[in-house]
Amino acid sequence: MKYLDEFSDPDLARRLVEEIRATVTRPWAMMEVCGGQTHSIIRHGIDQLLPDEIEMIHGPGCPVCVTPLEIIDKAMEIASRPDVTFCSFGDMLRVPGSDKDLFRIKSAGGDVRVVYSPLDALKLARENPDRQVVFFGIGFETTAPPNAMTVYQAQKLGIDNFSLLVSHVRVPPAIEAIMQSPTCRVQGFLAAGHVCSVMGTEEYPALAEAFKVPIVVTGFEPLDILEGIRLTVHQLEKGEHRVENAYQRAVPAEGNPAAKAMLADVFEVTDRSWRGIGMIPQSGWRLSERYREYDAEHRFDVADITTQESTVCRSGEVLQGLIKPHDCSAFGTLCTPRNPLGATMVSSEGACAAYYLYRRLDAPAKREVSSVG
């Protein structure tokens, strides 16, 4: 297949979904980890389409979603200096703080811009020496590598006036944190295949053994997460729990060497909080200290701000696969993307924007595989 279109061929979804039906003889519950795959499973129906055995549950794989609430309001408080311009993608713009977001920062005078790459950050730091500069570095395994390059630029030109607001996550630490959860239901996952790209499959096998569940590395297109279901239940129907890679045209076994040497130079490895789900040791990066000089949290000196979370907002839960956003009685009403409690209802990757905005304001009916798109 070459083209994008032909992974949303809906002769060949019927097929895949008559062979799950076939395989399928008692109820499961899997989890899609990535955002991503969260919304191209709302967006084309897919949950619908499914024998009512399967379960499809989603996973805490939104990187804006998962930042937790004291990065943000770090982001608040530096992005506030009158000597500061703060970088960032678009997605993080209006997702809320404690009593604000970046949006209302840049209205009250704040010099807050959108870009497109961490490198326009590096550049606008080498053309203004007198502003300090910052990126707001988040993100999975698959971020992570560009941030990294840019700090090493930065170093190697001797551009001091650029720093990196660092809040990236690590996705096995998740797994094995939703796996050891008392109120955990899951009984298969189809893995993120963008991180997967980068770094590899290494890391499951140990995860699929330990916790006895498949690890079916996937796509994003309908007929990949088709696939990545099917391969999933017939493991599920067998007993067996195995890494399996349905991803082959984007993702080696050894992922992106050159992009995971960067990774080992500029960061290290540490304990990172996720919203809503908190604490995961060894979760997430930092900046080594060979780079620490290009810390912001440690430039601005905001290490020490803490936050309280929302006590209407269950976005939480909905990270941790325990509810469907329909469930949360403020979604739809007291939180919308025009008035969003939560970074669920904001990110473009969010199960509550996905929900939200294909009108899946209830318990989703099932429908005939006549077209997927």
Contents of the next structure:
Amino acid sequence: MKYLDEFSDPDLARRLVEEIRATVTRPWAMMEVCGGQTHSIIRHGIDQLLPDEIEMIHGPGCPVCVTPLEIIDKAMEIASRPDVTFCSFGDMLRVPGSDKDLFRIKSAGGDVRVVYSPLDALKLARENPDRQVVFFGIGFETTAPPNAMTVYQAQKLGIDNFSLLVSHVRVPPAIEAIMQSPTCRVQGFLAAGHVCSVMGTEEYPALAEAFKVPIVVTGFEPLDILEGIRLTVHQLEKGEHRVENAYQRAVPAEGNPAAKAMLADVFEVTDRSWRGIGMIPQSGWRLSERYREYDAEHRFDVADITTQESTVCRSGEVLQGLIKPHDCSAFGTLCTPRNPLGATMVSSEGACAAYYLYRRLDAPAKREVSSVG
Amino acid sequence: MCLAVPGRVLDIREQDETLMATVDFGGVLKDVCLQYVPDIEVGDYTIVHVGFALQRLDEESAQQTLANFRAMGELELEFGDAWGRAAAEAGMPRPAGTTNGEEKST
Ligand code: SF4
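Following the display of the form predicted on its own, present the structure of the form predicted in complex with the partner chain.
Full complex below, order starting with the chain above.
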């Protein structure tokens, strides 16, 4: 009852669920790539409204979760230095490094700042020429253009006490890696809407073709997600594998050309490690030659960091959709948002935290659509 | 941080050769960079991510998304008191020098 009534248009939601039910003839597993979508699916109980045949697999699209431990430890090392003002988005504060997090560094007197925008960090650098200001540049194609612009401006304005600790990642190579895994069960993708607001849809037809997998660009609101699922199910049932755009109000096919041009200038594609998953070729960005002096890893000597991953945490398997959070023995006991063992329990976009927050302590009970309304 | 929040452009100015705007997110005002959507005008709605406008959006969708984000607590996550939240989650006191909401810039 509660779930469908929370939708902004319960009647439309009910019609979408009913159409999905009427279309499905056999089991399908589809992955929502973006952590924001995972959060929305769990928060609104979308997985429980769907027919039993449809399984939603949570994807690796939480930037906080996939930032490798090595980079987190480098951030801790840099943030602990007395001459450094370390700036980050708020959701990185409690991501566990090998032995501390940014919150604890601040509590111990370190100069860690939460900023809303990377431009706020650049402003701090300008106002404090005697400090080294470092911004923690994590995120997917949505976050990379703002950070690229900030580095471009730092160079243009001659602000040389600013640098970026870069850990940017790209979605298409991750989709490729997931499909190439021998244990892959994904049969369709809900692609991340705001990533596509920037990049457009051009990168996806080749993937849909190569892996014979439908890819539907999807937004974040409950109705957007139901519509994305509806279109994916239609394709799967008909044996099709196209790219469709269910988020046209925010995603033109060409994306955002100005943002793409800035990305191409400031960054270059490189191999990147994903926390819990490992190295994915060509899956990230680093600063291009022209901007390398703004790379915090070059500016500070942090090359020899060694890391210590939790031996219990199975977030890598969660991120690849191989297990659900409650399949991990530490879920809700050793590992909670207060004492997270892995990043997927820290970020509100992480699958473990979403399951914990909305009391999915064990396998979800199915909800009858007929009992609704 | 991976969500982008719709807001309404209140004014447009140039700052360090960069297009900037004040954007209203249902009552919360923020400085936003418009370099990636240079043809946007005062009164338009736009999707903003970490202080950068990424695409234009129609008013109806923008209002609906804002209402939904408010109901889901997303606006508080995006603009609220990050240190206070982290302290509560860690079960530790708020670090010295942090204030509720905006941090001082020096
Ligand atoms: S519940 Fe905790 S320990 Fe288990 S996979 Fe999730 S983050 Fe890792």
